[in-house]
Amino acid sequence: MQGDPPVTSGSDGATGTSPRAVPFSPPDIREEDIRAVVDVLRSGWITSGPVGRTFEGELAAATGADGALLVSSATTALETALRLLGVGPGDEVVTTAYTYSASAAVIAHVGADIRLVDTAPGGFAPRVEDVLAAVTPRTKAVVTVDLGGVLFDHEALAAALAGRPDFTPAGPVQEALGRVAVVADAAHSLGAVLRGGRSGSLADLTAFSFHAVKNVTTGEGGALLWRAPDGVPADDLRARARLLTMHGQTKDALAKTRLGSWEYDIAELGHKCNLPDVLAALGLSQFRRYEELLERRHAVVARYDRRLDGTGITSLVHTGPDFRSSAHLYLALLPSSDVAARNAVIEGMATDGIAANVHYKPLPLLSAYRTLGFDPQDVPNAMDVYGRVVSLPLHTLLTDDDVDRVAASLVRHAAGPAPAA
């Protein structure tokens, strides 16, 4: 019967047992990761300390950033970036309507006004010119989004923002920068490359996520990376970022444990959002094999592309002559935009034991943003993509048979019910 799940190598062909479920994005935890965490637990020092500092150094070196700071989430990293710039009440920050809430919520958290930009027709990101059209004399930053792991052209945007006569800086860091800042929500894009530059070094400030479903995970966590503007030492940015994420305390817990070194000050009223070593150890272990993980993710993307070729289902493009994504999400696009029909496809795939998803609801569809006055009618391109998108499982635990099964299930359910006999 058409509704029966196919028998694959993951099933009992002799008995006809249903194949194993295909989860959306489970963590790839290996024995070396477990050993790394256990080593920290046995060390006697489990909060922020030497393991995290090592991870920060390796992140900065691998990406080409001037520095990195581990924090509790990418959301924290984005908010800290805006606070480093001095963004606050009376300011505006531009971001895309097609993203997760964190990209925009942090703007409200610092007291600034959110300006949303629609995506390009048929695309997942705005065009640079549309972002520029939303910039006003009150704009202090643009939060760009690397959706699915494909890099936004942060450098092209920064170049276009330079030299605007109506720009006024929000604080000393931005004054040194001399223009509206580009802050990358790179929660999806660790390891992505554009024109030879790596995610983490292409925007002025970059936020990575190490949430449980990300390519590299610490369970929960993130990192803030930066390029220091001329005249602002990278170490000064690091010190200021640490203050903002450690209660404004001038000495961290590790430094205070040194004999006779208890004295400290609270220089400002900061937040508490550091990442402990017990979590950093997991991320560092995974990061050290990240190239292997990236290769497998891209192999899965390529296999999906081959299986969906010619079906009328398209997808977010992950490679090109001058770019390569981090292959974080496989965003398949159905031929027509119909939310109910798209949801029926996802429900049908679930009957095959396959977990599919949607990334994302455009922000004006969400209650909190409707309350702020945003209207879905103002972002028709984002709404069109939303009604077509199905996020397929993409992770390093997928087998080739899993990928084939997922693709076949998508095509079958996207075709609709079989005609009556």
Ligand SMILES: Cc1ncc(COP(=O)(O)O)c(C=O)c1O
Given for the second form:
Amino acid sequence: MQGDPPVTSGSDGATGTSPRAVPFSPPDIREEDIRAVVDVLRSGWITSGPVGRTFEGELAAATGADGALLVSSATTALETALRLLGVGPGDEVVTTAYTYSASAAVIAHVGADIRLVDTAPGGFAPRVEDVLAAVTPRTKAVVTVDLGGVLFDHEALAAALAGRPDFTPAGPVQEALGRVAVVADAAHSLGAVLRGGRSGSLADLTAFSFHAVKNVTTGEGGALLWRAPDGVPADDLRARARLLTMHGQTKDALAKTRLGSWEYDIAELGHKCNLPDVLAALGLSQFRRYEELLERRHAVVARYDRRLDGTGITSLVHTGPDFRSSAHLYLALLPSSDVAARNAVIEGMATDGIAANVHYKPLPLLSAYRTLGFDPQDVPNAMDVYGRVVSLPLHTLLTDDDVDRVAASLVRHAAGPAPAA
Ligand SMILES: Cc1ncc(COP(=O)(O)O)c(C=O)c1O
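Moving on from the form predicted alone, please list the structure of the form predicted together with the ligand.
Time for the whole complex; same chain goes first.
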């Protein structure tokens, strides 16, 4: 479906004869999005309610998941996933060193120990065998990351984790699962497909992000999706997840507004991270034109690929015979790993009005993780990629001309300073 034209601008405001500035990832907001939000504002019900329920239903249907719950962020979705499994102190959870802090911080938030795995040589994700090597009898879950929108092989990992004799479940949900759980940090991968399976239905639990820079946004927001293990009704998982994200309260705010229906209980000391309808309306409006947005994102990726072909600069691969990503990040890789040279490329591009970025600083490089005892030397492959990566603007407000300028700027600055005349 063709939506309204964008209301937001793909430019940072450059005017006159100076070249148009190219921002990294502005939101693509259309009149229809604004109307959807205003409708909720006028409706008399602005927190979690019917619009969110509709969005949850459409998300589950589109991804093939057994259910979906909107929450305040991918971070709270991931944390809720671990709580749903019963993960806590004394347990270990494995994740990748090459990700945003959220994937690992939630492990500490539930009181478990973080185990970080290096990426494959030259790649952005760990190999399944390296993840398995980090699993111990204390491991209850693996938080896999669909970096840049390319799906990790969650199903291959789940199959390899099945039948390990040293496994003990963290709680009843995991007992029904019968193995170490696979929790997908799918902050980037809404809409991605692997062997016909869609992100949201490939891991046991999946967390999407609707942060302002994501492919579909609610400003801030996220969703938890689940595949119900045999013997656990999907509605029980929904009820449990809702309880964990709504103060453990047995009745939500909308149900309490029914005349005479004030009574409630607090079943446990839950958290509070639901998503209000005023934000869900923005996400639902965007989600209903997501096919169109995805096509444009892939067209941008294909154009970058063509412009960079033969230059010595490679990139994260977004399509293959059995997969298609959500085209969330264009991660260009310079031929050699040199943090100072890479930073100079990004600064050079900035002088051309182009906002480039780095995804990610490996977690052991960050102060909080160093304090926990993690060491960059233990993740040499992640460190190598870190010194080569330049994330290019990738969004639906880019014109073809913008893409050509970005690619040309990258190639020029990657070649180094022009020799003195
Ligand atoms: C890989 C990854 N995981 C998780 C998150 C957290 O998402 P949110 O801001 O919705 O909590 C991000 C955010 O950028 C991310 O990039």
